[in-house]
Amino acid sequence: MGAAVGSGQEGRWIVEEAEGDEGRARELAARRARGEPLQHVLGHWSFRTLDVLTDRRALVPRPETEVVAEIALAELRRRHPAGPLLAADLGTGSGVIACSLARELGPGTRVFATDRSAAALSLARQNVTRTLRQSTAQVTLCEGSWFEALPGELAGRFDLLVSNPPYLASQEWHRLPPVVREHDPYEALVAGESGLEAIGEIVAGAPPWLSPDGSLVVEIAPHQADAARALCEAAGFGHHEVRPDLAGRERVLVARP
């Protein structure tokens, strides 16, 4: 049976997923070996502390996005290290972000997810519900790009904004591995012809819905850490910095007013 699935940690995860049903699991290794993404063949994912869904509505969850996470958490805890807190996840795709705050930071969060995509946020909404069950009041979902799907009335009381948004230039989609470019969004790995037009959006439009002491975490190519710096410095804010993902390369941008 293992020799039929495949070998090694994959195949073992795949024969689990199957529970048995050897029909099942020669299906899911079928669709791994025409180039699948894993995490699509099984369903979910782990993400932190969190089990997933995943499919292709939304970008598959990656290490890098653990690291932005984790970032976004400790810029909450360092700031406001109790009481109440406000914060958004722009371009939430799956939700793993925003579920990870609420989740991680307990009842005290709330957090509004933002996503153009419908589907996505479809996506989002169930992973609500799966991760949360009955807390997910502290995650609300809103459509719209940005900043433009916040509520008015919460500019300037956000303790944190955090976004992993699209960074890569479109000269660079035919250079992805099928495996990606086949079963990702297309929106939400290609923010233009630059690849830093989503970033220059957002950072642009931070300050104004920052509270005076909130941070602005944003995941990043590393070979755009330089132009995202001098972004920051245009968008007035009095501190920024660039933080290393797991492999040592400049992944997070860091910013506060």
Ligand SMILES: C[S@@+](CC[C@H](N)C(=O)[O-])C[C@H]1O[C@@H](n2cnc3c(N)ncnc32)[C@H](O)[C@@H]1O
Second form
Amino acid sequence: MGAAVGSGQEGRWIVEEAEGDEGRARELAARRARGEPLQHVLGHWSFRTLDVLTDRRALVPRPETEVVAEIALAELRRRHPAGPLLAADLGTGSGVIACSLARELGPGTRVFATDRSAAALSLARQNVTRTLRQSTAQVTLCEGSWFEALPGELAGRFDLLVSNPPYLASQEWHRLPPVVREHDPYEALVAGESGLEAIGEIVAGAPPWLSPDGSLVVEIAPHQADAARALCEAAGFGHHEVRPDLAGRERVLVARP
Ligand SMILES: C[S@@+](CC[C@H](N)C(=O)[O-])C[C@H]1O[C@@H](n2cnc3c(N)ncnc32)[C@H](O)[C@@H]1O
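Taking the form predicted on its own as the starting point, write out the structure of the form predicted together with the ligand.
Below, the chain from earlier opens the complete complex, with every other chain and molecule after it.
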């Protein structure tokens, strides 16, 4: 494969993807060498139990978000062991959280997957079909900004609201490595001047949408933990905590009415 392929493991993945076609393997290796993320070069990536399509339309799924999905699943299983369940994944991107909930919880679960980006939703639609097949009816894709995308008649009925929103400040974007800055969508990464804008909107807007036993689960940056706790206090949540990711960093806000 030559030195351009990158690490040995990446080279092995690229060779596997090319399925014995040497020309294709060289083409993929050249794209990687030009700085494209491996996940775009391969065109798919794993997230928990799923193999999802990945391209420029949405954020490449991250390992931290697998922990967010894990905590969201645990909240639903512990608080609603009998189902049926109603959940929303706000800012679904490639659809990984919504598809994981539907796949891992089974047919008694209904998930609304929302995004403001039509491009992201088109990728999510492909991933719903790819990962859920006969049970695609479980996931409903809705375009719009945060709660505006949800059907009004479901207010007060959600057992779970989960989100991995954009949480970078605009000035942080310039410091990102080119592999992220030039390939992940800006609106998936940057929330605004402070970085807390989307988290603030979601925490403040969640209470009227949650059922009395519902949970809000939101991915945050570790340095935002204190601000996230303050937002929960201001929104009147009766319980809130921030749980760690696999590296022990404060990463997942969990709040209950
Ligand atoms: C960090 S990405 C997360 C994508 C996916 N959930 C994941 O974890 O890989 C944030 C997503 O929120 C979407 N988004 C940004 N602002 C939004 C808004 N006001 N309303 C709904 N979605 C929004 C972006 O388009 C993007 O798909």
